[in-house]
Every structure is written in structure tokens, then in C-alpha cells.
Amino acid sequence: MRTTYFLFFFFITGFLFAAEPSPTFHRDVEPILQRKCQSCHRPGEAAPFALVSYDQARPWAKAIRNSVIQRKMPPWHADPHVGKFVNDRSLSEAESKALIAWVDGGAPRGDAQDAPKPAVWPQGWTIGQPDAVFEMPGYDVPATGIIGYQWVKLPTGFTEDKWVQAVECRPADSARPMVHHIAAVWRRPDSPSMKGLAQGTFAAKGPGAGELGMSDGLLADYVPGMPGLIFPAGKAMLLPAGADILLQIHYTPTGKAVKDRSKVGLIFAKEPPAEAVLNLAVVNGRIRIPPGDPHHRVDAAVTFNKPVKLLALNPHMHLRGKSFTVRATLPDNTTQRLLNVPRYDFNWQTTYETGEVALPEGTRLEASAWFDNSPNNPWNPDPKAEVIFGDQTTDEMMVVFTHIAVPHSFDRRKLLRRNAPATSSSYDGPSKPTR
């Protein structure tokens, strides 16, 4: 009786396991691919293949299941036990597990009837149809070379203050992969800042050249995989009466010349916003990090005088950067971890959308950053120099955009704290002129 019973229990237990289906593509991963992949991974954007159809994944497998294994895509690098990011689109557990069973059962394409509904994307902009797009003259970039940082100015006309809602930086779609960033800065009509530089025309900024400098403020930025900012309702940027837009373009040439005309695309707030949106970065420009030094620590602070709400937050550092981390110090003291990145990587520059994070008037914003200047850094042009604050990638930075929100009226001069020192460095050593 017990023998009958055992073989029972084995049988059963048996049918049930085998029971439980294999992943296909319609009905276990397509919508996984909707969800995480197909933002890039679609016709037009900034991957190199679409993951749309099956036709298109099918030849993918083995690449997807080794990047999910690896954790290289979707590209996120976010430590997942510090902080909650709106955007978050690294894959869940069930997802990895999702992927990995289908390409090891052989990718099967399953029933078309259970695949979801395609997913509706934007065409041309991520952000919708904008209300009004700046667009550069074409550039020619050269198949070889190294090009110095780019500028060109576009003067808006507006004649009255704009609240944007949305922006996005777009490089035309043929210059795509020369593009390795544009940064998008409005600069006030009487700014000394590139006083001589025709509408339209360019300035090529080489290395050793100091940054322009963002101070009247930084509209949006575009590295691949990038979306166009959208701010929540009731929250939009200014953008004076008058005011230029500058491009900071860098290229990197990929052996073919192509003709570039990036733009800018900008959607308005339908009123007034309740809260302005303002662009903080979070800098230390005294960076001297000691030859072959694989672990050096830069910081960086700022003290708000009033509240605020953390909107965004975006570490930028060159080939050096190993990890960032950012944290807000409260008036009682006590620490709140807001972001931690434990393998930095440059070539995957992501902002990670906090949601609305309160912070109380006297909140110490800290930054602080780790380089690995040693040989054993693969991407380190030299281990042999020391290295400063630069525009070049072969150079150094150390910050972080922020995105915060505070009441339209209020005075933005006095948003900081001016006894509070701004950032510091843990390096004595030799120093170089600054640049």
C-alpha cells in the first residue's frame, strides 16, 4: 500500500512539473521586451537592432540571454537597495528567469493570439509632438579624427518668458552613432559667454579648453538610450524672454562622415507652473587624482537655505569613474541614502527619476565619487598621468545633475547657503595649473 501510494505521489508530483508551460515569445517575452527593451530597441532609436517582433529577437537570443546573465541590459546601475526610481528598468527576478528559460528551451515563438497589444510609441520625439523645435545648421563630421566640443548658438526670439514642460535633444538620425552627447544650455541675451558667435555658426572648443559653464541654466542633455525630460504637472522650467540655446556637441567619429543637424524640441506648460523646476549641479572642479591610484575619493556638498523636492539625479564622471554615490544629511543629522552606484559606467550616462524627495530647509546634499586611475582599468588612457577637471573624456569631472523643485516665486539666489563649503578633495599631492 505504501509502494502504491509513493508511486502516486511521484506521478502526480511528475505531471504537475511537466505541466507547467515553457516561455514563448508572445506570451512570456515579448511583453517583457515592451516593458524594459523596446524604448531603445525599436526602429529610429538608439540601438543598434530592433526587439520588436520575434523575426527581430529570434536571431538575439544567445546576446539576451548573456547581457541578462550579465546584467549589462537594459542598462541600469542603480544599487537596488538604495532608493525608489520611477524609471527603474532593470529586470525583476521573474523577468531574468523569464528570459533566460526561453532562449534555453530554444526560443520557441509560441501562439500569436496570446501576445500583447503592440506598444504605441512616439514617433521622432520621445516627448510628443513639440510646440516649438530649434534645429543647428548641418555639420559635417569627418570619419576620423578627434573633434573638439562643438557649440552652436540658436537664438529662440521669444519676446516673453516660456514655462517648458517638456525638452528633448534629438541628433539627426544618420549622425546618430558619431553623437556621444549633446548638452542643451540657455544662456541670457546679455551673457559675455560666446558674445561673438553668429546665429547658426559653430566654435569649436579643443582640448584644454575650460567648460563655457551652465550657470544660467541647463535645458536637457542627450547620450544614447536617453528620453526626453518630461516634468510632472504642476512643475515646468523657465526659459527667459530673449534667451539663446547653446548645443555643447561632442562627436566621436565612427569611419564614415556624415552630416549632422541636431535639434532641440519643447513643449509648453498650458499655465503657469505652482513650482519652478531648476537644474543643480552638485560639482567639485579641484579634482587632481594621483597617478595609478585605483581608488580615489573626490566629494562634493551643497547646504539648501530653503525646502525643496529632489526630483532627479545624474552622476557624471569620465573613463576613470568606478562609483558614485549621493546622499542627503537632514538638520537632526540623520542620513538618507538616495542613490548608490557601485560600477559606474561612462558609457551609459542615466538619470534616475526620484519621484518627489523632500528635503527640509538646511539639507546637506553630499556627493562623493571614486576613480580607479590604475592600469587595471581598461578604459584608462593613462595610468601614468595625473589627472585634472576637464571637458575631454581623457580628463576628469565630478558631479551631479540634479533636478528639484521649488515655488515659481521664490528667489533663486538664495536657494544655497553661501557659509557652507561647497565641495572638497582627498588628494595633497603635486598640483597642476588650473585649466
Second form
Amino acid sequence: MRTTYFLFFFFITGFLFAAEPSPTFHRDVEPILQRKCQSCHRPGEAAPFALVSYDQARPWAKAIRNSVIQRKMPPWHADPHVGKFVNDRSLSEAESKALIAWVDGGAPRGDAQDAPKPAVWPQGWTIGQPDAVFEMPGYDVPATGIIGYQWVKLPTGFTEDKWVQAVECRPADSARPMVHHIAAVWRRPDSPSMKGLAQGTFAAKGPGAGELGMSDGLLADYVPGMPGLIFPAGKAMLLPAGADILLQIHYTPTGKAVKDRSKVGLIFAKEPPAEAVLNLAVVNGRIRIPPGDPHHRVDAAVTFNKPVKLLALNPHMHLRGKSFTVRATLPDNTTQRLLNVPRYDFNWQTTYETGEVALPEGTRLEASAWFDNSPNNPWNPDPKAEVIFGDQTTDEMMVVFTHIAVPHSFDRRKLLRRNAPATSSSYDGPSKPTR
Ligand code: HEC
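Could I have the structure of this protein in the form predicted together with heme C, to go alongside the form predicted alone above?
Let's see the whole complex now, leading with the same chain.
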């Protein structure tokens, strides 16, 4: 009786092992690393170590297991149950399981015959050969220290309006590991915020009036691991004649001094597009976060006067940012949740590409943000401060940058309903004078 029982047991476990052998690097893990990790974890990219060969990955096995379990890697902060994103880089359930099982099984190498072909990464521009390139003068990134945002003004000299089909910001290859982010905005030459700005690089508090992307357009941004921006066929973004491009660059020194020459590449639409892509910032500039408040809510909303298509969402807060949600309330009063970022991380300024979400005329696009100004927030520079809106990292912001497609002929000044309820902050305490 007992013997049969044991035989039966051996039969079952043997069968299970035969059906699901422990994952190996070459067969199971390497394809996942190629798909989901090597955009950053390869030589010369933003991550501090490569995950290309077995010998590179093996020492990190335990750390990989932890980062997958804690959902720290790949960096992707959208709640998987809300919205769908064409650039979603998170791991599927099966991929996470395979990585964890590989580590638990002793992180075996497996048979090199099972390995996928090495991934081929674009050298240079990911958008293709640009029609125009603007390069900044060299900037010496020091080996150590904390560097304030650098601003670079790049005049385009365009004498006619241009329709941008694709755009990419690229740090110099040698400086890639030190470039934390680049935001490229365009400004009309008569924009008040451009007054008195020298050409070239300067360290500054920022262009002053008109925070990034709010007065004129945000053109593109660069964060490690994200390719350039290519708008769908028939959709392009207007860059008016005479516009200046302004780069905001955040350098994070890595122990090695380098010279950066970041550049912006543009590809123009061959013909005027049927639809214009607008960069619309849904913002609440009247933030006042009370000292010590662990869960302070701020809302912002706009109402569309016309049917539009939503293409992308990029929530933006600073060190006290905690969570962020975006939803659309349709004219029939139903609500569609578009994005939920339950644990916002200011280190990762992610653009969530929504595909094309049609929003009928009268739709209210609503965003809610929560801030943690308590001492429990490890990033909080000063829990005793009342925090207001501003572009310093010690100030706060409550913005969701969006890409919206509208018919080409549409007058963008009439895009939003004027009588829509104003954005509001939920706090009415004492305020500091605005600088
Ligand atoms: C978008 C870029 C990017 C992608 C994609 C990415 N990583 Fe990372 N990874 C980084 C950066 C940058 C760091 C350095 C630490 C940090 O900034 O969080 C890092 C750190 C790590 C660490 C060290 C964590 C620690 O606790 O020290 C591990 C392990 C790791 N990544 C594994 C992975 C794996 C596995 C994948 C794919 C499943 C992946 N990463 C995808 C950028 C990326």
C-alpha cells in the first residue's frame, strides 16, 4: 500500500518536472531581458549595469528577483487595471514568474543553442534620419555634485511654419548615463518668457513666467529607455516660423567628467496633416499644501468644446508627489478611467501613450493628484513647509501634459470651454506670497 503511494508520488512529481523544467537563461530569461530590460540595461545606456550576457546577468540574479517582486523594474507605474498603453513596458504575469523561477532554480545558464538572436539596437536616431538637427554647444558635466537644471536656447531660424511628424532629443553618446531627462519646449520668439535669454547654455531658475510647456508647446522629452516620438500618419505638431527650441536638461553625475552635446532631431510631415497634435497641459497652479499633510488632494480639469482624440498622458509632480489619476467624464455623465498611478515616482517621468481615445464634444478631462508633505515621505526636503506651485524641485507642480489630436482647421483658441468650472485646490489655509 505504502509502496504504491510512493510510486504514485514519484510519478506525479516526475511528470511535473518533465512538464515544467526550471527556466534557463538562454531559453527563458534572455528573450525577456531583450524585450523588457535591455532598452536601458545595455552598455552606454542609462541603467548602471548591462543585462545582456549570462555573465552580466548572473551576479544580479537576487536583485532581479527582488526588483521584479517589488515591481520596481522595469520602471512602469501605471495600475494595470486602468487604461491600455501602447508603450507599456511592464512584465506580464508569465514573464515575472519565469524570472523569479529562474532565480529560485539557481539561475542556470542552460544551453547556448536555445538562445535568441542578439537584440539589434538602433544606432543613433530612433525616429529615422532627421530633416533638421539642432545641437547645443558643449556643456561640461562634472564628475560629481548636484547640478541644477540647465537651460539651452536653440533658435530654429525657420522662416515658415513646420509640421513635425517625428521628434527626438538625444544626449551625446558619452553623456547618456549622466542625462537624467531632457524636456524640449518651443517658444514663439516674442514669448515674454524668452526675453533676455542668451543663446546657448545657462544655469537658471528657469525661464520664469510661463512654466515649462504651459505658455507654448512641449515638443518632446527624453528619459532613459524611451525612443523618440513619432506621431501617427496624418497627425503632426505645428512648430511656428521663428520659434526657438528651449531645452531643460537634468544631469546626474556618475563619477566621470564628460562633455555633453545634446541635440534635437525633427522630421517634417511631407504634406499638411489632416489633424494637428496639440500639447495641452491640464494644470492646477494654485497649489497650497499644508505642512505635514500626508494626503493632500489637488484637482484640475478642462472641458473640450469639440470632439478630440487623446494620444498621450504624462503626469508631473515633484518630490511630494504621491499618486495621480486621470479620467474623462463624458457628456452623458459616465466616467471613463484613463490612468491611475498609485505610487508616483518623480525619478521616472513617464509618458503613457493611450493610442487614440476618442473624447466627444463636451467631455471633461479630469485629473486628481495626492501629495505627501509628511516626514514619512523620504524625499520630502521640508515637512514643515507650506508648499506652493513652482518650478524648483522643492516647490510642487500639478500638471498632466497631454497630446491631443484635433482637425487641422480647428482654431486652437476655441478648444476649451471657457465657462468650465475652474480648477481647485482643496486647501484654504494661509498662503505665502507668490514670488
Ligand atoms: C527605462 C529603463 C530601465 C528598464 C526598462 C529597466 N531598468 Fe533596471 N534599472 C534602471 C536604472 C536607471 C537603474 C538604476 C537604479 C534606479 O535608478 O532605480 C536600474 C536598476 C536595476 C536593478 C538594481 C536595483 C537595485 O535594487 O539596486 C535591477 C536588479 C534591475 N534594474 C533589473 C531590471 C530588469 C530585470 C529589467 C527588465 C525586466 C529592468 N531592470 C528594466 C533602468 C531600467
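Numbering follows the first chain given and starts at 1. Nothing here was measured: the structure is a model prediction, and the numbers come from that model. Superpose the two forms; the largest set of C-alphas matching within 1.5 Å is the rigid core.
For Leu330, the Cα coordinates differ by under 2 angstroms between these two forms after the core has been superposed. Relative to the superposed rigid core, Pro130 undergoes a CA displacement of at least 2 Å between these two forms. After superposing the rigid core, the C-alpha of Val82 moves by less than 2 Å between these two forms.
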